[in-house]
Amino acid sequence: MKKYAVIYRSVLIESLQYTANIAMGFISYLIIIFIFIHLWDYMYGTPGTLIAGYTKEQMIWYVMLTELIWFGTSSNTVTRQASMDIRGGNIAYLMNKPYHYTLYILARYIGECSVRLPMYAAVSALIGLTMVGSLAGFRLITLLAALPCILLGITIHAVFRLCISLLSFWIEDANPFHWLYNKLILVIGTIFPIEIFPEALQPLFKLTPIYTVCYGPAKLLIDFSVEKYAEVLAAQVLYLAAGCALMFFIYGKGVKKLYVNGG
């Protein structure tokens, strides 16, 4: 694990030198949040209205939190870089290094997110407190309890995106699959909570990574309960184990293919 810690630290230091570039992404984030604040403000025209069990403040904070996770973890490391390493042949050099390639990519990804996520979190807190107000019933202990779920959700998201990138061992371009996966995560569970959708579909959504990546962590922050916490955490542990097993399986098959074809 020490070698991956070194990779993480080097990427973290490198990312700290480009905080101005990261800050440029705040523009898109601010525009989206501004639109959704006014959209939900219009939808909740009558004071005390509940939509899918959410108050106006809960709904706006939910969108802000999921968009925070979305923007704060946006990185080309597990998508474009991994695909280019495979298609460009750089994987033949990297896979002979004294580390596992997939864990190397994940260490780089986490290093980048360790800078991006706190910056977006600070901006989100500032916007939320000034334009929406504090969330009723929220306590600092809620954030501390939900933090492991947030980190697990980010890791699961990275693992599944890396699995898609590893398909580049067999296909020319994995971008269409990334596009489809990102749109599913963005629409179901990020822009809208699962409760917005028909009840018949909600159990199905809870069996997908959507439940563990954005919806679960955000739901815990706006409406924490011990039962929901245990449910989300258990689902995340199962999905992380399944995702890692799939990631190592695809990578192993891809490397074997390279050896069979002479690298």
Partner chain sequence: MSTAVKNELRVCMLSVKYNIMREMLNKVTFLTNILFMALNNATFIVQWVILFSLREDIGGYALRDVMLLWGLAASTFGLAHILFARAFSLPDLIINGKLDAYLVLPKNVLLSVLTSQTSVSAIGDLLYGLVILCVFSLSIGRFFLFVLFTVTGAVIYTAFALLMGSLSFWFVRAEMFAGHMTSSMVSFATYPDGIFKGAVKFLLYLVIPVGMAIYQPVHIMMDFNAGRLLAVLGYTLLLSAAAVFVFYRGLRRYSSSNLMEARG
Given for the second form:
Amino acid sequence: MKKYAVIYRSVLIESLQYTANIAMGFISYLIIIFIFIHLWDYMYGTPGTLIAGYTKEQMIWYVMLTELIWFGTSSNTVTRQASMDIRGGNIAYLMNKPYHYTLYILARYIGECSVRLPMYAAVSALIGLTMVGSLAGFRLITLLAALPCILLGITIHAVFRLCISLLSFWIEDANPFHWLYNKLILVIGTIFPIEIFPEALQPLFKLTPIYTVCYGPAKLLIDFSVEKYAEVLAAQVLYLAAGCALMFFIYGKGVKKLYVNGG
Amino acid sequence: MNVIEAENLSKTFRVKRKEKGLQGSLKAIFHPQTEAVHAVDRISFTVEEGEMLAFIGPNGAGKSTTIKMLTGILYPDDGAVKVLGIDPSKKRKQLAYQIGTVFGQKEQLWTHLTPYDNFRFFGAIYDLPDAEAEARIRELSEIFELDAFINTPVRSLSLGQRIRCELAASLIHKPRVLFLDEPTIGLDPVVKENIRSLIKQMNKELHTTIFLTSHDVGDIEKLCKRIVIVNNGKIVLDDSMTHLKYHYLNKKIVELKLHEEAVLPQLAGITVLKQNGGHVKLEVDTGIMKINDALRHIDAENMVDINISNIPLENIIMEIYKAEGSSLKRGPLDGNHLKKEGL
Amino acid sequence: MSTAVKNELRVCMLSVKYNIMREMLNKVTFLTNILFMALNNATFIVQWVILFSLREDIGGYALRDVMLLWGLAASTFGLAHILFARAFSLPDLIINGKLDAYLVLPKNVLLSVLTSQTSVSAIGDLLYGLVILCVFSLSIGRFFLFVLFTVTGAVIYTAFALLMGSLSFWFVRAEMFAGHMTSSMVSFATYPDGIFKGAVKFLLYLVIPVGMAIYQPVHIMMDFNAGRLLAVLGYTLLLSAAAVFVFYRGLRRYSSSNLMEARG
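I have the form predicted alone already, so could you send the form predicted together with the partner chain?
Then the entire complex follows, led off by the chain already shown.
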């Protein structure tokens, strides 16, 4: 475990040197949030309306939080980098190192997110408080309680994306599959809370990564309840276990294929 | 006729300088410090039509900056340059029709197309009418012996075949001057030899002037009659290859294999480079002692084998680089001075 | 047309053709890229069906109007990335000195650079735009307008990328900035302009040229107006001219540059 901590630490320090580049990403984040503030302003029309049980402030905060997870975790490490390692043959050198390749990638990813996520969080808090207004019933203790959920969420997100990248063992370009996964997360879980969809579909969404990656953590932050908390945490632990099992399985198959066919 | 004329050609780069630590970083934001680097410093030379010239120097000496100024990629800060009577910084496009460039590390061919399609593409770039392009492709494919693979996609060709196609493609528009930047880099000795003979042929049959840069002494030695060495932005040597050898090859390397270890005489003009039992390596300065006199001091009965050779050109060039480097500390030293003094 | 112009265009067409041929080497990857990109765009239909179930008009748009907007945004993005993909990675060429290769050729530098790369998935975007048009609001007049605006939009989008990318001639750090600015144009292009009020509208016409590339064309297709059409055409020419001018100013700096740091 210690070696992964060392990898994490060195990536963290490296990322700290690129804070100016990361800050450039605020442009895109701010524009998206800007658009959503206008969109929901228009949709809510008269004050006091509720949509799917959300007030306007809750709705915008929800989008800000899920987009925060989205932008804070946008890293090439689990997507393009991993695909390139595999397609480019670099994997042959990495897989003989005394660590597990997938955990090595995850340690790097978490290292990057440890810099990006707090930076985006600070910006969100700032524009949220100035342009949207504070959330009714929000307490600092909620944030502390939800923190493990956020961390679990971004880890699960990375595990699934890495699984898709690992398909590069068999296909030339894993990108199209990333697009589809991203759109699932984005269209269903990020820009809307699940409650906005027809009731019949909602249980179905709870079975997808959306529930554990974006909806769960964001929902807890804007509308905390202990039952929900336990439910999300339990789902996340299950998801993480299943995701990791899948990841190790695909990786093992891929490496075996590499040994047989020589890439 | 001179195809290239450069007079006092100069290019100065400004390089940002930053002091160490956080304080230095902050200081650099408000008061950026720059330092002038004279990449090319008042270089003058001419190249005649049909010449094959080696333009060499250590990394960062100003070779590629000079080539960039000759081809119009970079504008000089000072001085004048004319290639085929054209000022490259003013009429880059017009010049481009008459020159060719091959950069060893960069491929210009489309790898998924056949050489033939590639040649047609380059024909289109240089505005050749179809009939002329066809005729030219036939001619080039004969000279470079491309017939066997002219319709095979470039990605399936061997490296050597590819380079032949690269060269042919750069000649599609009959350039009068060809700039070759490290044409044989990364190739195996057989292919290298092949490419060299093609370049030679090109120069002879098509009368193309060739301006070559290379770190490969073999390229220089086998191809060029004239050698120009740049270092620290200045020309430190501009001489014919035979002259260079004549001047610098007054030292011979003598390698001996002796029956039994012998004590060698201490004489002026003979330096023992290496001695390991019966194996001895000597350097004889023929300016001080003739080679036959030197041999007289060795017991012929004791000798099993002997090999006398010149100092490799590579070592000579290295010496010139080094001499220029150390002379900088003492102050500027012009090329002529160095030439007269020898090493 | 003069022979010089004809020759220029011939080389550009060949470049694009060969670029696409290269991508077609692996047919499976080629087709999945196109198909999945179209599917990818289609997922956003879900977003708008949901939004329109909450309210019947959004910023003066009905569902089919938003689809038209989306279709035009996709086809505009697609065409620009099929023909001129390099405009979007221009800073890489500038910062790493890769423009040299284009400077030794006797052809127009800007055109050779722009057409030197293609994006396969962009074909999916272009096709998606056309399919959306056919499904939601097809008429002969609208089809021709749609094609025309796809071209003007692609030109505006490319010109904007060229302007932003050219900043790298002066500022090394501008690479990321340029990327975020061009992608912000896509973000705005997929939401109806009616949700933005007041000063923001100025931003969308003056800073990010999405107004003339997407919003006005959609309004013209919904309700034809010759004056507005002329304004779009004029704006397209003006912005392109400005972009070309800035690029060549930058190129002059590239060639006379004495900042080694920016060159490698």
